[in-house]
Amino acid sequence: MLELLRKMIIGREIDEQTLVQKKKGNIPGALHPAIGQEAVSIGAGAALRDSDTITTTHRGITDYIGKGGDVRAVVCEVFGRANGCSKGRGGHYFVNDPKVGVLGGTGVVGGTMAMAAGHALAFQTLGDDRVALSHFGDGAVNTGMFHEALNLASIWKLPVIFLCQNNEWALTVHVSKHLSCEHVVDRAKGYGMPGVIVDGNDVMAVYEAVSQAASRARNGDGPSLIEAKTYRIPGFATSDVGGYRSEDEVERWKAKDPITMFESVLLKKKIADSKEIESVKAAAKKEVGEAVLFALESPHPDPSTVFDYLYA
């Protein structure tokens, strides 16, 4: 559990630290952080097996360590340098590494819903036990590939996990205004696979409920939809003018901060005190800290080698 802590403060400390560091002018493209959601990145990474599979998006820097990623890798993409997880060529928007299991992250909205499904359908056309999850946000949802990655999956049994990280907001757009039922789950009956939802702010909560996933995928009983209820506190991206949400709404999902809520976990279940706590939090500032300032001394890629890593 202090492990699940940890990996959600290097989240938050990587999305924070890049933010001044992309105010400084030191990373180019916008940023789209993913503070308030490490619960669901963390939660669902501890739940699967290294062999296992996720796809993620253009949030999906914190999903990347929860599936056991390299943080120095991870901070140097971002910075797009050559030493990054894809060799500085795919930035925070496509954060890809298949030493975890990482194996497609994209700038379109729900554009890997589908590509999840296609591992799956591969671990089960070789028989093996491994089991794919893909991350998506509620705006996804409404895209033809979730309808078609749902449909399929089920049709076929495959061992995968749809785990859509609902955080209320499609850029500016909310739930309410964008989704024809009450609860993204609902359309999981239509596609004849079963539906959760989950606080998606409580990291054990998500670890149970992936877990149920996962083991029910690889008995061979197909996939799971999985809505975990959650809130990204910053604008959509680094060029969100802000506007259209109110500071109570915000102020309101700050008071349900999901590693101050796990931190009060710890400390009244007494699996660890403040003394701890703050050696967890310290060590993993400073990781995220060191892994900054060796990507700011690392190199850019070689323009030389811009047709390289094109085919496997």
Second form
Amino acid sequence: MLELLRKMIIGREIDEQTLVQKKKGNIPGALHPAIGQEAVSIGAGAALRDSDTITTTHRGITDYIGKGGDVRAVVCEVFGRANGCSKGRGGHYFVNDPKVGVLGGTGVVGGTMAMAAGHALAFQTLGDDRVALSHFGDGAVNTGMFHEALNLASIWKLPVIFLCQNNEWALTVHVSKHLSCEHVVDRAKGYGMPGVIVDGNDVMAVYEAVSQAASRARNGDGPSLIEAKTYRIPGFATSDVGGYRSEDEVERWKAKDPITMFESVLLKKKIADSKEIESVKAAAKKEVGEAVLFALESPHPDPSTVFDYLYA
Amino acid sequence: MASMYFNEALREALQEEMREDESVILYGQDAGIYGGMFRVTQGLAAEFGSSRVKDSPISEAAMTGVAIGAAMMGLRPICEIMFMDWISITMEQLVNHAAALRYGYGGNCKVPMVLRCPLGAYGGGALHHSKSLESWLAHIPGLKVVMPSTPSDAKGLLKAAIRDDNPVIFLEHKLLYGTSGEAGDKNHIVPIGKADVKREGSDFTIIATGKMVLDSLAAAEQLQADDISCEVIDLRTIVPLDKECIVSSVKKTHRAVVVHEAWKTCGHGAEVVAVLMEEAFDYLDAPVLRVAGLDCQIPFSLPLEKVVIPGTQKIVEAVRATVNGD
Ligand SMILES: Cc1ncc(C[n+]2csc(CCOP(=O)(O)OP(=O)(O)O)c2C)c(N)n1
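Form predicted together with the partner chain, following the form predicted alone:
Shown next: the complete complex, the earlier chain at its head.
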């Protein structure tokens, strides 16, 4: 349980410390922090085995951490360094760590949903009991890919979990303005799969829901759709100039911070005392801080290697 | 006349055309209240209301198809695809429908729509936010492909695109949004299909598009110091191609390079070279080189991105190589 907390804090620290570095001009491009959504990423990852796979999105660093991805490798990648998880080629859009089944970040909304179904097709064909999970946002459910992937996965009974991180906003457009139904899971029925809503700021609730969907998939009963209701606290990216949502709304959600909420659960259930929690926090902060320093000292890719990895 | 930013010039074109013609509507992701990722549509939702300026869901295929249908029914829709990298999602609708309908229906309909796309590398956009895919579109008969390099051309060409009765793909390099210049008044229209000589010269022709026009002008300035007088032609429109302009320039200078940020292999520069072979071969004193994006995915790392994306230095080198080669 303390491990769940630790990973949530690692995700949070990576976002916060890289935002600071971005402000200092040390990181090219934009960043897409997932602050506020950590319970979904970490709860989901904890419910899966190392050999299971996930695909993720432009906001995927904490999803990667949840699945056991290496901290240094992703931080170095955010800085575009040669020792990053994508050798400086992909940036935070392409987080990956195949050893622990993270294969599929993307800069294209909806780009990886069918890919997760493809992982599942391989597992089904090979006859092993692994499952694939696809992380995506509420905005992604309006891509054609969502509809095609869910239908195909359903008729082929693929062992895949579609996990929507509904953070209420697709960039600057509220879910009530872009979604044709009240809940994303309202669409599950049409694709012949169970649809479950969970509190996306409750790491244990996410863990339970994903565990159930995973056993269903492992039993050969096919895909599930889970909608984790959560919220993105920072701007959609470092390029966000704001003006589309109220401070009040953000404050209301800050009060439901998934990390603070989980800390009180741990304290109340006497799973950890505040001293233990503080030391987990301090250690996570230190680990990420060291990764950032390591990244800053790491070499940029050598221009003469530019074509490396283009073809196998 | 006041100087304005490239993105303001685009906004002014949209605003003027929407005021002038009620059939002009626009939509795109975050194009409404927020005003667009690159601030082009800022204020338009407030002025024209949600019936004419809409935020669209993340549904690029449907966004494109809806533009086609609305255009068939007499509207002049303008649809914004936030980054050109995702034009891949619109391609079925563009290639099989937008480009094909009028021909397939024997002239019984028209599709006056504009698809606006920011494109190009802008520092750390990586593989999914950096591409220049204009050559893909230039391959499709029935589409027009427009790519301005200055605020004035941006405004005049966008107005022409909106008034055009055909599907027009309108391409805006992200690094140009912050450039500024005069943009002309309400009646400023730049005809589609006309290239522009951005700098006159007598020894060499540099043929470029979009942001590469600015880099070519900088290269021409450097080469002047070597006593090489370069003419810089801004194609402005990739389809239809202004063959007359490039051929007549090469007849004068006898040497040319073609520059674009798009990948080199099968890039539209190859088409320009072929036109020169077909129509100006006897006037050429040297092979026509291409300066283009390296045939590589566009990497996140800035030192790598710099290798893949062409710029002033590579243009200078290509011109020098051509001059020294003969
Ligand atoms: C195909 C495609 N269209 C548009 C975009 C631009 N874009 C990036 S993130 C985003 C919003 C995505 O919303 P959601 O799926 O809810 O994920 P979130 O950003 O909230 O995590 C958009 C429109 C994109 N990356 N890919």
